[in-house]
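Below sits a lone chain in C-alpha cells, taken as the form predicted on its own.
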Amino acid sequence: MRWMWIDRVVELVPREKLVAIKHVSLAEEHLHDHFPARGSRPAMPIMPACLIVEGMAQSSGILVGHAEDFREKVVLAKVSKAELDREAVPGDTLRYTATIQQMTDLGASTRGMVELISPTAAGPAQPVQIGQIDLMFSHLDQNMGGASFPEHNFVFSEGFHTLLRTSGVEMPA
C-alpha cells in the first residue's frame, strides 16, 4: 500500500485490539482541497472522512494480518458501518481502536472506534469518541478459489512493515 493512513501502533493485545494514532497535519496535501477558500469565506481544511475509514481499515487489517503472523493477504471485504459524528483538523490527532469480533480461516469481522484528541490552550486534551467503523476483511488466498496471486504478500508492503517496525511490533522472521 502506498499511502499510509496512521503514523504509529501504541497498543496491540495479539487477536484482540490495536489501537493506532494518526496526526492530521496541514503539510498534508489532501487537506488543501477539503476546503479551499471561496470568495469571503476562509479555508477550512478537514480531513475526508473516507481517509478516516480508511486509517481504520488499515489499524483493522493489522489486527487481523498479525493475528496469523502476516501469512495471510488480507483485503478490505466490506464496511459494514461507518458513522463519524465530527470532522478531524489540522492539529488534531484521531486514535484507532480495532477488535476482533470473530475470526476464521476465511476472513474476519472488527468493530472500530474512531476517537478525536484535539489540543486546547488550558492543557491536555481529552479524547472524544467521534464514531464507530465497522469492518469485514477477507483472506485473498482461502476465498478466490483458484485464482493466483503473487507468494509474496504484497499487503503488508514495506511500508507497514517499517510502520510495525517503529512501532515496537514484532515482525515475523
Second form
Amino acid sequence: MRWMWIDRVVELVPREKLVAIKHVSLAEEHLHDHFPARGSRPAMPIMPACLIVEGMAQSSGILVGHAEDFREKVVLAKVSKAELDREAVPGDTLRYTATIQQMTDLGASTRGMVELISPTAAGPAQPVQIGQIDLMFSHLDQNMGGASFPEHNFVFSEGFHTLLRTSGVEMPA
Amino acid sequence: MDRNEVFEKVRDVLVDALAVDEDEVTPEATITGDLGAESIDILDISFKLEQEFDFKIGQGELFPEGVMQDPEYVQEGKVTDKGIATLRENLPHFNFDKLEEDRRVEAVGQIFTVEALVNFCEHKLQTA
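If the structure you just shared is the form predicted on its own, then what does the corresponding form predicted in complex with the partner chain look like?
Complete assembly follows, chain above in first position.
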C-alpha cells in the first residue's frame, strides 16, 4: 500500500467519471523533505505537485481499468496537461475528478479536475478548483508491436484492490 | 471546409498534442521525425482529430498495424515490394516516393508527413 496516492474513491460512474479524495497529512514523511527549513527560511511542508499528478493518474487509471473489468494493463503514457495554481498543505483534502474523454481498444484520454478542500473552524470549506490534469493511458498489451507481457495484471496490484474494496467499489470476480 | 482550413486545424492539433511551435508544422514536416511524435502521441493525435473534425478513425486506419513486424512485408530491415503495396493500399493519401528510394524500416516515418495527415483528413471529410 506504499504507492497509493488516493485514500478513497467516493464516486464511480462506470466508463464516465471517478471522484477520489486524498488527505494531506503532516505524518507523511515526504512533507518533511518538501521543503525542510534552510537557513533563515522555516520548513514549508507542501504536497509535491508530481504526487498530485500521480493521484490523478491513479484516479483516472482506475476509471479506465474499471471500464474493461481490469483486464487491460492500463499504464500512464502521457501527461497532456498539468496545471496547478495553488498549493496543498497538511490538513487539506485534495479531490480528484477524472472523466474519460475518449477510449478505444488501444487506450484512453482523460480529463482531470483538481479541487482543494480546506478545513475551517465551521467544518470543511467548499471545494475550490486549483488545477487541471489531462492524461493519456495506453492498454499495454495492445501496443507492444508483437512483444508480450506476463498474463498477470501487475498494474492493478493488491493496493488498488484494497482501495477499491474499502471504498465499496465492486471488483470483478 | 477548404484545404487551408483543414491544414490549420491539423496544425492546431499537432501543436497541442506534441507541444511544438506553429511554425514547425510545415506540410513537409514528418510527424515522428521532425515533430518528435511517439506511438502514444499517434493515439493522442487520432483522438484530437476525431474531436476537431467530428469523424471516427478506426484502429489502424491512420497507420496500419503489424505491417512493420510482418516478415512478408519487411525483410532484412527493408520494406518489401509487397509491404509497399500493402501500405499504398491502406494509405492511399500518402506519398511513397521517399520510401521507394529508401526502403529501410527506419525510413517509413518519412511518408508520415503533415501533408499526408491533411490529405487523410480531407478524404475522411469528403467520405463522411
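Residue numbers count along the first chain shown, from 1. The term rigid core refers to the most C-alpha atoms you can superpose between the two forms while keeping them within 1.5 Å. Everything quoted here is computed from the prediction, not taken from an experiment.
- The two forms, fitted on the rigid core, differ between these two forms by less than 2 Å at the CA of A27.
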